[in-house]
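Okay, so here's just one chain, in structure tokens, the form predicted on its own.
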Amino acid sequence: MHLPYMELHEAATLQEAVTAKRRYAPDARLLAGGTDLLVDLKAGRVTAGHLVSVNRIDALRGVSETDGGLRIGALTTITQLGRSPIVRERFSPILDATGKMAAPQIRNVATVGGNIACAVPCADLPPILTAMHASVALWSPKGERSVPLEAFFVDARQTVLRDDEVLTRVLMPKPRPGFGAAYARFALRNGNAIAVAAVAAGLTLGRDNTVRNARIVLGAVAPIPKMVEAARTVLVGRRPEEEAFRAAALLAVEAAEPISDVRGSADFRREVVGVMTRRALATACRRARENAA
């Protein structure tokens, strides 16, 4: 495989990215690590003869504590949001994430604000920020708009971002106490794969040790990131304990809608995420208790 011809524009603010990517449309692209787009390109899923850089736009890169959370910038790397202080002290289960996403030397290129945008199915950060209630912010010359994250995908490959918007940076509410997340994957291998079958789950317990509050978020099994209502229903005013996690993952396996390809078969897929979703409701339990008030 081999990249077609393209040319490359260098944008130093997002005004300019934004009349780049006019100026070309609609065979211009947005470039920030490059570790999806540039795979699609040469695989063909995708075309462009024009590609805008946004990597001298330094205002989208970093990690900072706000009053209400965290905001992560979109150019930061995956390696640069997992070795955060402050990602590591106060918002550790998208460590989950991070630790297990391809090999180091992708990880030191990929950005945060790529890993969501491209809108992979099998991206790994959209599943435990969606659990962690995740918004992005879309600027546009026009102004700038808040989307939540499970707000955000369409479909495989496709989201509500238009064409003069520009994703900035992903903002997150500081965990309240007796909330925990966690992220639980499978891949066929340990470095450099990507999951067959991943589950994020988010639960906020009451004082009475009670489930006030749950998400459980698929990926790599549906179109896109897919939020199981219907498992938040059964947890809620219920004990975390091993039944309610049990009837939990049934519902997940109910939800999921696998593919079969080289990595595994559909019915593999459902017997992981039944798997993969009472291992994260474990976790996200015991850090939520750990949470507590």
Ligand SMILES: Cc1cc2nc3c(=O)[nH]c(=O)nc-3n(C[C@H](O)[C@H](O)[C@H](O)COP(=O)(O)OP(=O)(O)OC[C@H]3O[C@@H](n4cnc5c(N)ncnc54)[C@H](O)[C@@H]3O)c2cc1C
Second form
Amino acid sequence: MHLPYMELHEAATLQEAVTAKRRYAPDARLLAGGTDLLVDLKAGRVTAGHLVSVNRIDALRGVSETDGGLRIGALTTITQLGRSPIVRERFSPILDATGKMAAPQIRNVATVGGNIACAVPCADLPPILTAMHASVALWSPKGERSVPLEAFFVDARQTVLRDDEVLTRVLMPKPRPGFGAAYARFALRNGNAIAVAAVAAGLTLGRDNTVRNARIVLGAVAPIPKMVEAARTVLVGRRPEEEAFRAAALLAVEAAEPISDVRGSADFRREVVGVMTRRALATACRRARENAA
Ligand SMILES: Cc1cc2nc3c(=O)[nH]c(=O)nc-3n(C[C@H](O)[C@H](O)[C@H](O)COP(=O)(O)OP(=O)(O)OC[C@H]3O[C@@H](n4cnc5c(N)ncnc54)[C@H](O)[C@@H]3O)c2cc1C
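Could the form predicted in complex with the named molecule be shown next, to go alongside the form predicted on its own?
Following is the full complex, with the preceding chain placed first.
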């Protein structure tokens, strides 16, 4: 399989990117690291005669702190995200995902924006970012809008991103005292293997050691990162103990919509969801206690 003939356009600004994409629509695609798009083009899953690279747009770079929260530029690579001192010190649950994705060579070029915008069901960042209440900023010549990540995905490889929009950054609020999050992922190998099933958990504990808020988000077992609303209901108001985690895990298993493929049957994936949910909740709980007021 070879890449088909394409023209590459290098945009220096967001406006240039959108203008170029419009000029060649519907035959143009935005290009970031290319680790998802070029594979799809080679395999013939998508077609494009024009690639509009956003790699020269400085506004899409950098990881920084904003009012105690986190701002991740869309062009931040997975390696840069994992090495960011701010992430390591204050948003470390993200490292559960960055450390396990792909392999170093891919992580060096794969971007955060691409991992979200590709909307592939097994993408690793969306579940943990959603569990940590992240949103994405979408820029168009008409203005910018902010979309909570749980409202961004529509279906497998489909998002609310419009043709004239670029995902510019991810924004995450400062973790409140008593908040902890974790991402548990199962793959068939340690390196270069996409997730068979994954679960992200975000827990807020009150001073009375009961759960105040909870988010369970499934990865790789539904067309989109799936928030298990019922699991929140069963956890809130209870002590964060094994019995409550088991109840939440059962609901997560029920909510999963896995497919069977070469990596595992749907039944196997459901089993894994139960185990990963309990693991993610136990780790999130430990971190929430460490982060208590
Ligand atoms: C060998 C291999 C292993 C992999 N393993 C994993 C893994 O373990 N976990 C995982 O999650 N992923 C994995 N991937 C998938 C891929 O590396 C990631 O999803 C990566 O983060 C995609 O980012 P990118 O910059 O390469 O995106 P690109 O391929 O450049 O783009 C992907 C899509 O997003 C769109 N896009 C990119 N940036 C923007 C933007 N700023 N605004 C709007 N649209 C945009 C593009 O138009 C395209 O449709 C793997 C890929 C390979 C080749």
